[in-house]
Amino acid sequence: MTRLFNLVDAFSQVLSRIAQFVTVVLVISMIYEVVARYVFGAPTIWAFDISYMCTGTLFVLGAAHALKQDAHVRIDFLAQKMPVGLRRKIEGFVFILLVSPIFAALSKFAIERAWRAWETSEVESVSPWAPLMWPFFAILAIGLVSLTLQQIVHGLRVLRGDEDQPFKLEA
């Protein structure tokens, strides 16, 4: 089981590194657009598409790693008042039986959407640049699958009481 957990963690880490690269692409493309628009008076036709695709990509690719690092925002004023064992059970079951099935369904939808875009060579219809949409949809699907797997692993770690998991439960 630990080997599977480590594999999911490694996949999340790789996607997080890709998200870091996408952040650099986003910043460079936006700087280029600003210079092209305001210095040379020649705006690009692709800047808006790159900005929303990069932003969506970096968030979804980094989400699983953020969960692994316990970097998501949480409101735990009720959980702090519960015994540790009860907290672990509630969090584990919520992640495994509630949250991960929802994200599994979102992943399935994203995979189907990416496949449909691939089959039809779908392009962004409201963009003058008209980029192919399947790469963007495929990246979103990969990120959602990774997040779903990381949620299951997180839930199992909490239920098992693994000490190596980043979420610390104080007594």
Given for the second form:
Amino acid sequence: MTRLFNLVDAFSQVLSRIAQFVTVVLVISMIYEVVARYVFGAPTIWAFDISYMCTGTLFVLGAAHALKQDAHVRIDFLAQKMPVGLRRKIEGFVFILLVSPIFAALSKFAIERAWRAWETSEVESVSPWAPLMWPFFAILAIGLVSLTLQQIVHGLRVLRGDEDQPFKLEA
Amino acid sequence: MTIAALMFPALFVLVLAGIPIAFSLAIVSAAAGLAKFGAFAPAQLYGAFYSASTNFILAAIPMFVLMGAILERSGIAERLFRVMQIWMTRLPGGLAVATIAMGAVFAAAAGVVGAVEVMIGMMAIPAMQRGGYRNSQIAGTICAGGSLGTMIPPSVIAVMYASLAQMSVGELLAGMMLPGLLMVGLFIVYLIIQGVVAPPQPSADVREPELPLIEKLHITITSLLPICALIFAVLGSLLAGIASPTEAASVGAVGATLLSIFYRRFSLPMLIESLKITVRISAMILLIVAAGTMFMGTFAANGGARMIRSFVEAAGLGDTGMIIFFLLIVLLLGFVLDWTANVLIAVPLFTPFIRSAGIDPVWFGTMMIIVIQTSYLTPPMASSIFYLKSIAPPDMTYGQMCRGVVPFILLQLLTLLAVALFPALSTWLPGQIVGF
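Shown: the form predicted on its own; wanted: the form predicted together with its partner chain:
What follows is the whole complex; the chain from before opens it.
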């Protein structure tokens, strides 16, 4: 069980590494656009698509690892006054029975969406660059799947009391 | 409509039970979506998720965060704090003023809820304690300085607000400029008066040896000027309408990297650490954006907007009454939600009324952002205090923190009043800048 949990953690971590790389790509492509437009007077046709795709990618791929690090903001000044056992139960059941099924449904839809884009070779319709859309849809799907897995693992861990302080708040 | 009415109480229960805000929003939206769309709910929710993850303007957020992270991780921020200390130790309350000034300068990293605060807090708490400041004063100064990130451009809140209200980002940032400076000015005047009336009592003589003037100037020119140049480059290109927020943010991120190279502080581990912070914080913010978009989508589908409209109409509030009512809601939401969720919920809800009543959207936006900042500082549910607690020394109590922020809350309300009575404070500058 623990090994399975660690596998999910590792998957999230790899995705967040990719997200870090994508951040660099985002900055470089935007600064390239700035230089191309203002220095050479030749704006690119892909900067717009690249910027939103990078942003979407870095956030979806980073979300699971952020959960692992308990970086998603919560307001816990009331919850901190609850008995630890009760708080564990609330957190665990909410994550397993409510949060993860919702994200599982989203993941399923995201996978189908990516599959449809792949089958029809869908392209971005509003962009002059008209990139193929399935890679971006696939990234969203992968990110959602890893987030769902991490939610299940988080819920189980909290219920089992694996981590000494599952509710530490990162600044 | 019943479902729409139940959505907020359900959200508050989940948030107060300690569930992360993004997931609380997702749970409530999924329940409301199921009630309205049945089997089509996932498609509806995914649509909202997709639109949030493909928003062009939000691409500015990770890059502004990266800029802040690099400036902090490379030690440039600390260097700047030292320079400010050098110049301001002579001033009554000088250390406190330097802390506020740091908050104003590092507003850039504002998206990082509390990160500015934690950063300046870690530098300023030891220095101020040594300087003999009272704990409540230290706490108030740091919370207030940290909260300035919402008001001083390039504020990530303003980027998000403008993208939701379909306004020009540059226009809103320009509108917030004078009120933001006014607020900083009020803070500084208050701290100086405090420093004169009740000067801090250093336990021993800790005054640093006076540096020769030439030395001082040298440090200042090499530390202060480059950072100011960076900030002016980012803000200037944004406000002049030359660059989009995304482009300006990329200039900021690259500029911060160049600065760190210039100071010989650049290293691969530093860059990777900054990227880690950036991904973690951007994922946190944007997941709330995605979930908040779902929330507002299902809220509208269940008749939420109609509910608000009939309420506003039935209450027969005039324009002024409506503005006060909206700002009160924002203040209350701010106690329970963080700023991201607050903006996401409040802006789409109120913008139609503001527009149809012919109220200047920049003016209203400025006031709303001041209120969000105030709710961030107001006990008992002040996120700024929670962040401070995570870094405060053990001898600093919760009570001291709450007492410390009170004067700053009053000064913020004074700023709000000034903007409310003199709309020109926020509407004059945007009109002066070419490009709008």
